[in-house]
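Only one chain is given next, in structure tokens, and it is the form predicted alone.
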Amino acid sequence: MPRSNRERTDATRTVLLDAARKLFIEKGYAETATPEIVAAADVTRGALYHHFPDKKALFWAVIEREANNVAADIDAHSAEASSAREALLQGASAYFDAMAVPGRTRLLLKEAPAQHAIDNGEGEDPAEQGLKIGLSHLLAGSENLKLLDPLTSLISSAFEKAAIAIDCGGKRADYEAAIAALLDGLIAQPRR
């Protein structure tokens, strides 16, 4: 049975995203040219520009797909948690699992920030949005709740630095323990 136009369109988009992802990991955004992407995907330039207005749009589509996959993994692994703390710790473990996908750390934590600095980026990070929700539950009733935005930013940065360190050979268990200590410190009763 022949595929529908929609199926062919989706398949072409997926092939372009996959080819671009591979090249962005191997060469980086700046060193990857659109003719290379077209050749790797085995499609025409017209097909590329039918789906994406330019290389930047294709890059951000790759980044969005990666970030959404990370967020989905975190959601799936923390959905059954019995407390906000447990959800955040399970989410941290799922984040480290998701970031262990080959090339993902380079794409999300090296290439995307570099490109963001150049063109101010696009979209929001779904994993950071989930972290903010989790922290708001963890900190409910705490004085620290008024610091939710800066805490989300700082803890998100800690997760990113930990993922890079793990990608470079750091001991994951040590980083998971550090995240637990950090979260426990946020909910500990203030000293008087």
The other form holds:
There are 2 protein chains.
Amino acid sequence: MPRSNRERTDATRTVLLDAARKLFIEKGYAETATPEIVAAADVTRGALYHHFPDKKALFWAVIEREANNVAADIDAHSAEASSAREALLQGASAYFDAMAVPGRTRLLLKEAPAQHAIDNGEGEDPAEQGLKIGLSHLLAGSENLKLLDPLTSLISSAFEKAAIAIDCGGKRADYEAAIAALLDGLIAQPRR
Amino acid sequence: MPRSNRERTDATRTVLLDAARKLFIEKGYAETATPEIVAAADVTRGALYHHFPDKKALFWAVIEREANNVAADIDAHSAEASSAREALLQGASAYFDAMAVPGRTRLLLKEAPAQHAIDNGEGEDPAEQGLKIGLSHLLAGSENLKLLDPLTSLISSAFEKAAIAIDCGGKRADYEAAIAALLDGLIAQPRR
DNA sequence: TAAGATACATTCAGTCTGTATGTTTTCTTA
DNA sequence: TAAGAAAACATACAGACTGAATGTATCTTA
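Complement to the form predicted alone: the form predicted in complex with the DNA:
Full assembly next; the chain just shown is listed first.
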């Protein structure tokens, strides 16, 4: 059965990404060898190195696809919120929902940072952007608005830690409550 | 010049740990090959594999030594505090001081978690213990005390993120202020 | 349909890890 | 203090993996 080049490329890339995703989740990046990936995908290493410059490029392609899926999931479940506080809490809930897809936490919050540490020194995290906007509304009128950037960074890391903890069996309700407590504390408070 | 076995062992282990530490900081664990380490330490791979079961064991020995040094540094600079809030802020300052030693942030907050992700699923972090105690005092009388464990976990991750940000050039004063803002927000507040 | 481009397969060179074995130095004990 | 044991270290090797080079089949297009 003849297939167009576009179809062949799409199919091969997809089976490679799927197989790599599965193995990276199960065993991690370093412990997964390319012969194993291509065997699972039922192609050869030639195909892999035709479509990706190297093993890392395949990994980042997996990560990018997963991150896009997370963003799409969050977008799909976003509704109107009555306040900045509600918007952030709903965003948190949507985030935890999205990260509940098996493997996502491992891929995006464990494997990806692990590989990132090697080469890059942390550059503008796009995932923090939404949180930063929400926080800027929450902190409007508060002294803490001056600390928007560092607070965004710290809260973001709290979100990630919460997702990891939930993935490891922690009670989601507890972590959502803890996140809420952190956010509520930042709202303008009377200094007595 | 004759040396006792104990002296030989200590000396060899030390030069290996020092060389490995330097290279792990510069290039990361995965990118550092054992031939490179032993060359820098001026011993052979035989010596390395005599003293350590494998490359990972050497890595964890480096990490353990560094973590002990951090704990010792923090202990050395701990003073009496007049309140739970002050105790936590002083602890934060001591932590950031300790993590300011070049390479520590990379080793303990980037490389170690990266390797940890592979095999282990996060087990009781001893570094969180001190924070948990401090938080338990801060939250005494607050509704948030119920959330002590998750809050400890999230605040801890905020500390780590702050240390990383500072290590990457962020302004320490800003992150200390942000940490203070997070902690202050957790203190019992009037719900209006 | 011929020529070139693309997709894929196979082979190969270099490197790395961990093990097995050999050699030297220190320790023990008779 | 001499000889055997044990520890410390060095060397050699086997297996595996990555990435590049090269070869072949399939598709596209003029």
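Numbering follows the first chain given and starts at 1. In this text, all values refer to a predicted model and were calculated from it rather than measured experimentally. C-alpha atoms forming the largest set that superposes within 1.5 Å between two forms make up the rigid core.
Core-superposed comparison between these two forms: CA of residue 137 displaced by 2 Å or more. Comparing the forms between these two forms, the C-alpha position of residue 81 differs by 2 angstroms or more, with the core used for superposition. Residue displacement note: residue 174 has its CA displaced by at least 2 Å between these two forms (rigid core superposed). Structural comparison between these two forms after rigid-core fitting shows the C-alpha of residue 90 displaced 3.1 Å.
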